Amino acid sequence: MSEIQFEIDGRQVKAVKGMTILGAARNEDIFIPTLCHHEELEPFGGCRLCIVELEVKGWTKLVVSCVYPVEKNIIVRTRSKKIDRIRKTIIELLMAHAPFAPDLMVLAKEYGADGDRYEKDPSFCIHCGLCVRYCDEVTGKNAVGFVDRGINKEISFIPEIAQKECDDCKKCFPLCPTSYLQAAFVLTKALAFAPSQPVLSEPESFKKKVTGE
């Protein structure tokens, strides 16, 4: 494989063709925040927190580092006033949905984000897609998926599959950055997995009263 050399935060780094900026940065222990990335999954670019500033031949642009492939002689900046401002806004928007998520609270402190800036809509899911993608790409069970679109998009377990597969798996649970997934599963289990209750027969005394026996 051909080696590609470029710069991240003033440091010369090396990567191979096909590697992303995020992957190369992690190899060099350079921190770039992300909430939707996982080493075993295809890059998703959903949360946008891993945005970085890229300079090529004097021109700069913002790119999502988890999906952007490395290029020779590019200059990458992982922190700047512009990047920090964008990340701060993203964190504030996510906290409107999951205000007490531990990962978000840590990032809010780092970037000075105000968790009360936007009106609360506590769905507790930030649509990172980790559970959906892991269940599809790694386990192949497809027991959880997205329903609806846009602002109405939600994570939902497919009861017929989840009932058979999830109790013995639950590998996606630790991936959830907000712990919403566990709560959604408990709710689904309570509503859809509960065994049907037997119909109670009337007491003999009631039968005699009605029939006159």
Given for the second form:
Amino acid sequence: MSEIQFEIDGRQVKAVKGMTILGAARNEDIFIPTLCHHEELEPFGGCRLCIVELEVKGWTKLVVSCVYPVEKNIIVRTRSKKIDRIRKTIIELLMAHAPFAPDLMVLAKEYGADGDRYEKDPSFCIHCGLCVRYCDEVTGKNAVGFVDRGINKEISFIPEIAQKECDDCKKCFPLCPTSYLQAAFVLTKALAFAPSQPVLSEPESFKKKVTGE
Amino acid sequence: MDKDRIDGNIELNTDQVIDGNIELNTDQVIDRVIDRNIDQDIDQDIDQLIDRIIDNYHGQASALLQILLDIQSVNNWLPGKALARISEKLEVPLSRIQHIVTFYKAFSLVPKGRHKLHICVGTACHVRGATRILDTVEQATGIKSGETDLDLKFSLETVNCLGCCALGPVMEVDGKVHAKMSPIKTSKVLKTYG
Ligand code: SF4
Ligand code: FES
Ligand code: FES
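Requested next: the structure of the form predicted in complex with the partner chain (the form predicted alone having been shown above).
Following is the full complex, with the preceding chain placed first.
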């Protein structure tokens, strides 16, 4: 296996070909913030929070570390003025959707992000795709997926599958950074699951009143 | 040209689909599928249609998009049951199919009318009085943009420029362009699609 040497934050690190910058950094206990990354899942590159500065032959560029493969002799900076500013804006944009997500609040503190900077549009989902991808790649049940696109993109449970599978699984629940997933599930359950037994049972007292017994 | 093409999503070539791949007469199928009100028969027809189209592509999951487009163009819309059947036959998760059919505007998950009305409200047509044309159509059909009437006769859609501004205001019915429309002309054209 070919070993690749490069630099992260002034430290020489070694990685194996095919690794991502994020993966290599994690191996070395160098912290890069992420929202849509998950060890068990394919790289997704959805949140852009893991953005880092890359210097190759004197040229700097910005890359998304969770999908960018390591290269020989690159210089990676996980924090800089520019990166902090970008991360701050990303967090602020996400907070317009999910103002009270714990992960975002922690990040906001770190990067000095103002959750009120952008007009609130509480859709609560930040499209990290963790739930959708986990349900596809790990559990293989595909009970939840994305629908629509752009600003209208949403997650959506498929009631027929969710009714059969979710109650015994719910492995995606703790992954959601905003708890929107749980809310969406409860909503689907309430609105779209087929009733398992006759729902209306009249109380005895009511029956008595009607029949006059 | 229809809205989807203008949005740059997908080019639907109905003729080719119908002539080349499946020997089905659109009108017949649509009449058969839509004019019946017995649910079960419709289900069966659609199931058969889906099976035939899938067979045309040898049941390959990689042809999913094309299969969906074919069904859309013959049946005018994609019923939930149809999606479930496709998912089952191609062994593609329903969630993925759902994502695709909600992503592209070429697909409809609600019934569409037999005639598709596209009223151009692009800048050129707008200054030439597209609003009056739209009003006329809305009044004559009783539906607003994005809607379909109960008889499934018309679906109405507004588009932003059909690329023939000199002919404005433009109304397109089933791909046929009607140029230099006036409210009176519009009503006349609509009547021919009675
Ligand atoms: S519901 Fe939660 S886990 Fe799923 S995409 Fe939205 S934020 Fe991510
Ligand atoms: S963790 Fe890299 S884009 Fe989300
Ligand atoms: S604006 Fe109507 S065709 Fe261009």
